[in-house]
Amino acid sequence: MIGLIGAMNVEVEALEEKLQDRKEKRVGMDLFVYGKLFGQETVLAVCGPGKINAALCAQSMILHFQPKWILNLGVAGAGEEGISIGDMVIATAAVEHDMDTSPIGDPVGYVSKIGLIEIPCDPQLREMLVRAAGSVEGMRVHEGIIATGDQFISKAETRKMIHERFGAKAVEMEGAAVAHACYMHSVPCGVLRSISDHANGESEMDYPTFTRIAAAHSQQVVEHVLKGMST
């Protein structure tokens, strides 16, 4: 079984509508819907915004459905100049940019227990996502760090600081938390983000306008991946 997690309904709804033999299972406040999607046994969930929501959802998905891999998909803000609305960013690794125990000597972003700053994403899944995204006409694809934190980045100076510290190509609120949970359970993980805003002073304007378009792009890439697995 394959696991798909989005933070908002708009990020997974087009895929959920195509699910065959749909069933549901509620675990706590998370609703998991599962069945066959483009020939693959798949479970989908909407985790809600933020790292704790995402980690708890991923943990429940792992324990109750044992997916062979989990993909966190959806929208994000651009992490650097040159990445534009509508571009696709596929994570090589994810970081928790707001994790900071530097007063006791750790580098910013260091996650205790797993002992990492960069939480790796599965290279095989990443290659599948890159190929799928590359097959979508007109889509610009970037690979690199995706930075996660419990804040909507809307100031250019904050985006610049995160990029300078971590080299982030996208900023969002869930990816590293899903990767964190997957890493602790040895489940391969991917993070896929379509850019919906510039994470700067115009983000409040960009986000409502482009979220649905960006979400459709990421769902289109997932469709290509799953169909490719059936051939």
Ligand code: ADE
Contents of the next structure:
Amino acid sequence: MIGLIGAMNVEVEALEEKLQDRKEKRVGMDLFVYGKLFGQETVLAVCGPGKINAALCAQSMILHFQPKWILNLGVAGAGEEGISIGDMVIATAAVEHDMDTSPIGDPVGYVSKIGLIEIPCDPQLREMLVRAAGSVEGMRVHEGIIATGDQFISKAETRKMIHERFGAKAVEMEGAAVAHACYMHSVPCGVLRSISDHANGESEMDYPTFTRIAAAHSQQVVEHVLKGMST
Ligand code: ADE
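Same protein, the form predicted in complex with the ligand this time rather than the form predicted alone?
Let's see the whole complex now, leading with the same chain.
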């Protein structure tokens, strides 16, 4: 079983439409839909925005479906100049940029208990994502850190600060939370994000304009990954 998690309906609905032998299971407020997607046993969920929604959903998915890996897919704001709307960012690792216990001596972003700032993404899954994204005509692909926090970034200074601190190539609200839950259960994970806005003062305009197309891009890459897997 493969697990796919998006924060919003628009980030998974094109894939969900292709699901065959569709079944449903509700766990608390999370709805898991599962069946065959391009020949692969797959479970899909819309977790809702933010780190807690994402971590809870990922943990329920792990405990109820035992996926061999989980991919968090969807849209993100650009993490730096030079990354444009429509580009794809594939995480090498994810960070919780708003985790901050620095007043008691930790580096900003340090997550106690798991003892990490950069929560790793699975290199094999990343390789599959990079290959699949590279096969989509005209798609610019970046690999690097994806920064997650419980805020929509719409100020150039905030984006700059996150980039300077963590080297983030994209900013969003769920990736590191899914990676955190996966890390705690030793489940390989990936984060795939298509850029919908520049995470600056223009984001309030760009986000609604480009989200649908960006969300379609990341689902297209997942389709390529699943079709390329041997059953
Ligand atoms: N998802 C898409 N754009 C985003 C932004 N600017 N900040 C946080 N999450 C996002």
